[in-house]
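This document starts with one chain, in the form predicted on its own, laid out as structure tokens.
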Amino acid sequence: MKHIALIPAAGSGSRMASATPKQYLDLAGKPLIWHTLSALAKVAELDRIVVVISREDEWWDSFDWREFKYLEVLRCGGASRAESVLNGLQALQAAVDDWVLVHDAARPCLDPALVSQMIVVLADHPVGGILAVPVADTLKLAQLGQQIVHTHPRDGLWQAQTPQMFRVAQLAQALATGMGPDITDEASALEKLGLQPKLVMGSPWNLKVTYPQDLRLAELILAAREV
């Protein structure tokens, strides 16, 4: 049984304000996905590293990748993130009971000794899970005005991260079956199917590169561990 990782990177990253997609975008002198393929490098569980680029994608090509030896691009990238994870699943040519780790390419800090730890809780899980963190804020649901209309109990929330690791088969089977507007990560198409992926704890560290002002705190992450 193989782990594979795979990370979506066909989007165009809007919320950035940049005409470059956010995964190229300059992070500490390389472009932001280079951080992501560097942090999957390490974790010696892994048996493939793939990306999932839009056919259409000018920029890959620009950069040098050598230096990551099991790495494999797959130009069948999607108008969504799910639609780009069921394309790179079907591309795969992976045994259906392999696991698939899906990482998103804007999570530039992941620490790889939580994959690995990851590997090892879910190994006989039925049906997999997800990196996560517990909600430490106090959540406020807004009107129209953003007007308060009352505070939600933050008891038993989880914040979503990746990794989000499940079987080949069965990821894909809830993709294809499940595809909508309400699938914004893996872990929600196994819901759909009416199954309970488990929760691992991440770290406060693992950000979502989604706003401008992110790309300078995921800097200072970065820096923080080299001293």
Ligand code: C5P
Given for the second form:
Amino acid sequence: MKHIALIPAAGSGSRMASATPKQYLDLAGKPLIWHTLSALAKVAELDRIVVVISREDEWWDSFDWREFKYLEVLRCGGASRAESVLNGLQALQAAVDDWVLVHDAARPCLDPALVSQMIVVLADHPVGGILAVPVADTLKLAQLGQQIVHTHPRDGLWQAQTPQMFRVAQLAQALATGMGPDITDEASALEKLGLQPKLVMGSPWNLKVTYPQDLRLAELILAAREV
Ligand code: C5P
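Please could you give me the other form, the form predicted in complex with the ligand, since above is the form predicted on its own?
Following is the full complex, with the preceding chain placed first.
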């Protein structure tokens, strides 16, 4: 049974206010996704690393990826993250019970040790699970005009991160049957089938680069790790 990292990288990054998709923006002298791949390449338990890019991607081929020996690239991105992941799963040619670890290209500060840990913790789990962190802030529900309607109790609330680790066939089936705007991560597709993925403690440093200021933060995190 193999462990396969699948990296959806077919987004346009519309919230970054940049013509270049965020996975290719410069982060400490390299394209952002280079750091993501570099972290995954350090995980000894991974057998394959597969990136899903858009069919129209004009950036990928302008970089040199040869240092990542096991890297595979699939040009089968879809209109949403979930579609990109499903297309990738269908193109993977993996065994039904292989584990797939879906990881956002836009999370370049992933700690390889956390991935190894989650593989150990979830090895015998019937469904799989995700990295996540407990919610630290007080949560407000707002209506129009940013008026607070009420305070939502944060007990038991976690912020989902990636990797999200599931069996290849089960995840493909969950995404194929559950596809819709409510499926914003892999776990939500499994939950829709009535299954209960496990939460594995992640790290606040595993941030998703979404807005322009996140790039600077990611750079600081990477630099702090090097010291
Ligand atoms: O836009 P967001 O930050 O939620 O995207 C999360 C990840 O999903 C990114 O790595 C992005 O490239 C990927 N994605 C994708 N296909 C899409 C939209 C997003 O692979 N159609």
